[in-house]
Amino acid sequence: MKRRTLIKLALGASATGLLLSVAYDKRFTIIQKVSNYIDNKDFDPNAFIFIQSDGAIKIICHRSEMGQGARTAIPMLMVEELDVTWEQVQVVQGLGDAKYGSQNTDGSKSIRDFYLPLRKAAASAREMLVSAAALIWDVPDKECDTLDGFVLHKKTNRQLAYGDLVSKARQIPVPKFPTLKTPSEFKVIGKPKAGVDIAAIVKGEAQFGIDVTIPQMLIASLLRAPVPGAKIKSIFKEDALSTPGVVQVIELEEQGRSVNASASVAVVATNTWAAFSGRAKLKVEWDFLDLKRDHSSKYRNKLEQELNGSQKAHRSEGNINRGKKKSSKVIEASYHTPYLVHAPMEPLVSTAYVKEGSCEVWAPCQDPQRAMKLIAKLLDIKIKDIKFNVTFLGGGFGRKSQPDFVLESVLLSKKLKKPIKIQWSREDEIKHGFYHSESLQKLQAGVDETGYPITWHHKAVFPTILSVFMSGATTPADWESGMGATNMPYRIENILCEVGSISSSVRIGWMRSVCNVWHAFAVNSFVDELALNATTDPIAFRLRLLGSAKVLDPNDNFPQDTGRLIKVIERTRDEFGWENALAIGYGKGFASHYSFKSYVAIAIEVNVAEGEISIKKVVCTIDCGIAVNPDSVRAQMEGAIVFGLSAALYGKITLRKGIVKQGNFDNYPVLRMDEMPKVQVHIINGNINVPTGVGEPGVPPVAPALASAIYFATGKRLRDLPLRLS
């Protein structure tokens, strides 16, 4: 049954409703239209708001929910402008479809990009309902108001429910310039709201990817080549086939670097345990051909060689060489960060059912539209013949925007002509990921007699994310350097930021905060070293470098405002109690960073005793423009601190002959409950008209603040992640 037919039957032949959808150009200009739900009339299934004649209101969330609160914050925008109550609203997860605009849930852009378009869609609906009521009452629109799903005419004390107005409202022209509420009128935006799905999650009713079950479904577990690009030389599968519950063992061919980077063998069974048990009995001999196979210790040496080789300038101001000659001293330091993997609590999973000329998928995916394009190409069908159901994500961090795991389920379903669920294990996810790049950076500054830098030279080498999409790409793009290196906010006369070229034998992908993680670690750590040389407090030194407030890149839609950065620095300093002395063995560290158009500062207190690092307190301040839902902003900052501390203390993926050595939380740990410090989060609404990123910007300052705190507790400067005292 087609989804259009299903919804028509569900609504009934006589059902009526008001539906608004929006389309976006590159600047997200809104274009609205009304579709009709009368009799057998067709309708546009890509609407964000649907009001039924019985008063039911459905709001579509078109972005993926992975714990960041999208299914709460996005509806808040429309609940606000529609002027309804939460009790009247049902939040519906949108299918994968290009008519929603971008559904790629990464880059901390869900609220930033859709803040105005979705409010305008809801405001248009509200104004159309008002006009409908005004026509019925034969009064001017301006005499009518709205409240909690009703249109009111206060002069005559009359009211009409939205559901009673949809038939008339459908006939009203869509307003081109609907009037939006002012921030002073907000009743929903900016007010704390508990997640709309909390009850369902707590009671086990929310459907995550792992929960999907459909009739006749089989489960598959894949043994993947240990190195991307390796081929299958031989398979011994008799033991696997003899495992109870196993029904078939199938070889899957390589599908390309971004789809299925290497050959694999699938064990298909009637249940997950049988699939995993059967796979454990497989014996596969691999042909590594002449593949590049990096070894971690040698790769570090290669990074150093490339760092000292020729580089491409991504920012150049003044004259570095001339500035060095004027300097009274040159200070230099190098910083290294390892490969990292995402390790979401829900390992990758996808269910697909390929039929003749069509395909349906159920998956915890961050970018359903990209997956659909690849599915269409793989099956040689049209995108309109693909239905993509986005489930809840048990964590994502960027990994689930890569569609390889979805394509695996589609390939197997195509071969078996049955619904197939692919279930990854924790070891699969860690050993066959898209990895956060390993990096090496060298910073050099020429300083004057007071210790103030007059030159700033930043060199970096790391494998580019472009390698996922462009075979052979080795040089990072400008935007990668723009994540914390070239957009460094400090006022220095002579600046040169360069980047080198290097390849990697593992797949590179984005992870929460992407290049900001290693750039923030190097820049903040180096600023601390400059402050120490100048015998100046590290926070005071940063404020001196920033100088008076200034708007950088004024032509940007979201220009960097150093005044807002100064405010988060000062707020964190004051809330932390930075001036308070600490006992011997204790240390305090600080870092600040601008990323995803938001400003974050973090201060950390640690105690180091007998070589053990104990984190006592973390104070964090964020300026994300206007915090649409302060509850989720606070939760995201707390989560970012856990994520950042895990990476800073433990995160490290190492390679031996190209094979990832880590496999589970025993050798790729994350922060445990008893290691979690007290956390304070402070929110500054630095621009009440424009929201900015929240999901990612809390991560970058964590590692450098921790490294700084360890230095002041021990006197030992740590320039490599993860942070080790021995």
Given for the second form:
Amino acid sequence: MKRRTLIKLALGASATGLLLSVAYDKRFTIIQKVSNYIDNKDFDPNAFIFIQSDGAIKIICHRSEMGQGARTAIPMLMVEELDVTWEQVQVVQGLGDAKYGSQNTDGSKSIRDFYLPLRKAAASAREMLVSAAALIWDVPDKECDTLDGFVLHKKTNRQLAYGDLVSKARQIPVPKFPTLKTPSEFKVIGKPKAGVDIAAIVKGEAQFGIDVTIPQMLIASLLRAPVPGAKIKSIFKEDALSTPGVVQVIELEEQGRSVNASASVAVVATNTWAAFSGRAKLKVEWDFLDLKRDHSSKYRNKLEQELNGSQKAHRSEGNINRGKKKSSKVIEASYHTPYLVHAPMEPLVSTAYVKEGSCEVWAPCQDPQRAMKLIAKLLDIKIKDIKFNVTFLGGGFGRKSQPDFVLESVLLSKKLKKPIKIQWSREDEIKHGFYHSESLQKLQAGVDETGYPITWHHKAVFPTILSVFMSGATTPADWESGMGATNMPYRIENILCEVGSISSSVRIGWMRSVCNVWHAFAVNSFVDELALNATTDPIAFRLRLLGSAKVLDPNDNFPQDTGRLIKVIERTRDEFGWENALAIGYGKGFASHYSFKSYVAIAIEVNVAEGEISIKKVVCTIDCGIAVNPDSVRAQMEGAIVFGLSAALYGKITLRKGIVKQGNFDNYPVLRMDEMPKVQVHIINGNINVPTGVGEPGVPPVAPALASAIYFATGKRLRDLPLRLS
Amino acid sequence: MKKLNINDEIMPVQADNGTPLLWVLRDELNKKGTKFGCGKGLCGSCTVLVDGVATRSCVTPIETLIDKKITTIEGLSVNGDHPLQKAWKDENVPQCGYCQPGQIMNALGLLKLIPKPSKEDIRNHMAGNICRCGTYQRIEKAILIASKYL
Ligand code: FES
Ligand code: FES
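Given the form predicted on its own above, I would also like to look at the protein as it appears in the form predicted in complex with its partner chain.
After this comes the whole thing, all chains and molecules, with the earlier chain placed first.
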């Protein structure tokens, strides 16, 4: 093949500005190195943009695509600044590689963190192409312009295609301070763009993790310890082994903290059905040692005990005891939320091929670099000897940022010296999750004679996510409280937010919006109860609590601005028609929440007839700074509402002796199309220079808005999730 | 040897009689558009048409399919321009995309039963297919649009 990849540009970003953090500094050194070698034809392909001499342009998407639209929005940033057309561009998924900076696709930050760096990378490339053309024509750079993949010299009516400029452009130094377009010049950013992979998806051609096939590959199904930490006592493998297609039954050791893969027995076969069938006949006896094994019916009491036990303060202002004395009334309520599991449509799956001194992986993974570090350790090889192919993810929601499923496939391939795919069943996924924490919260407010709170006391107990990294961790970190508890925006004189400590016998993980989900449920529900006490409309009451617009944490890179919160609240109220009267049996509910640096408000209309809850309408407004791809923002909000409703109505994982009882969509139901309300999404571009999170912030307000709508319709205040009327 | 008629092609198949069609399609015939989501007939990711009827391939053993006509997402069109696929693109339906081949095939089954479905028809028929990304509203609209062109 002809050597065609000529320009290999890295980020031309300078390490200044709002968005740059530690990770960026590291990447900046890489950039410097690349620019030093820019003349060297043989340096490894690097960074994000490749322009070939035939004019074809490859843009790397280094973040994982799980439906949130990264593979469309990330290239949009570069197409914009490079001044090319979509027809010229091919989007290529980046391998796992630290040269891209963080690839950990979570926290709704792919756009937030890369908005400026990637635009600068593309703007640098564009300026180098302009300089190249200017050199050829012997005219000043500033007389040249670009359009649709060409450099133009309007004065002399000359033009050169980018592809024809690559060899010259390669010799131009990477500009340190490329000029970015101003928002008014945007042609791509802010305009709706259909997903770049949609044609492949509707033909069934998009390659997900499950679709990977490697020559000689064997497929395995694992019987995992029913409780993390349980050991294999004995294995009865004859029946499994005699299943047609099964080639081997083999033990896999537990992999400790960070990986958190349980001990298991692998049934290895020539095809998936044989692996599943063999596994169904496998019997393993487990030794539970003296493992703590939680029981859901007792866990609730434990949460209660801990809530009344000693607490750690994460926010303290004024003095709630003194404040309470001044109150005319004290109001109190407790809220309980259960464990949840992710249930992405594509069950977990990973394919690995370990050879002497190297390893290749194909997996639907949200965080390839973390997995690579753990693989290097497991195999005692260098990270550079690992090739990590990130496939499409059939949903992720945080589950696929855990490395356990990848490391299992690597370990098994190492043992068998063959390419191995480990295919999880739905039951495996539900029973061996990293669960969204169960929680119990108590809110207490002392109010004055008008119903305005003088004190706000928020106590929360839930197993901390830290426990997956540190054994024995039982007290949540302050950033966990910072997701919706300590950063609640209301103006109250005396505030105390505390957390208690509790352990869990299951693995805790991140799930779409994390702690924001239960915090938003309790805070919004309680504000609703306070509004009721004050006989004030819940939206009017919130606006009263917010007062005049204020920037709450001015030292933060993305400070919370209550003025923007007020705008999403008002917009939702107006678009919903909040003032309109409702028929008997109907109810309306409202909630608002700030998370992942974005502001969201949701209003819901329900009908309750004979105990059946039917959701009629959901109106949602988001302010995410600037919506890079408005259609994708809309889709994410629609999806977050469905995700939130599934949790609000159905989501509940329960344990018996530490073992998860649920296993499939029959006993872990999710929202289906016949229950789908009419959803309306409104977008406010509250700060056109700073895009903020989109994938997650839609979820937290859903459950509290629904609970308050049900209260409106029935007079029953539901304080436990899922919301059940009987 | 058993033979299956898949997308109008007669294909010899080695798998045992009891093997679900899903795994024969995916592992033996390398037709990977049909997806695995639950294995229990609960989610619809694996939907194909059997003699024009939307069928969950994960719970359909191949022995029941001899002499039947099977249509998978790969057989829907050559260029991805079936009215359903076009409507799916126009409405920008997919998020992660994983459930979408099953959604499209179930929608096709619906349109074969009821060529001009009402919203209620769509919601009831499509309730068997889960989309965890929550694209339901767009699916409903895309089916309505496609039904106008069929
Ligand atoms: S995989 Fe067949 S219905 Fe879910
Ligand atoms: S698009 Fe992701 S499950 Fe439907």
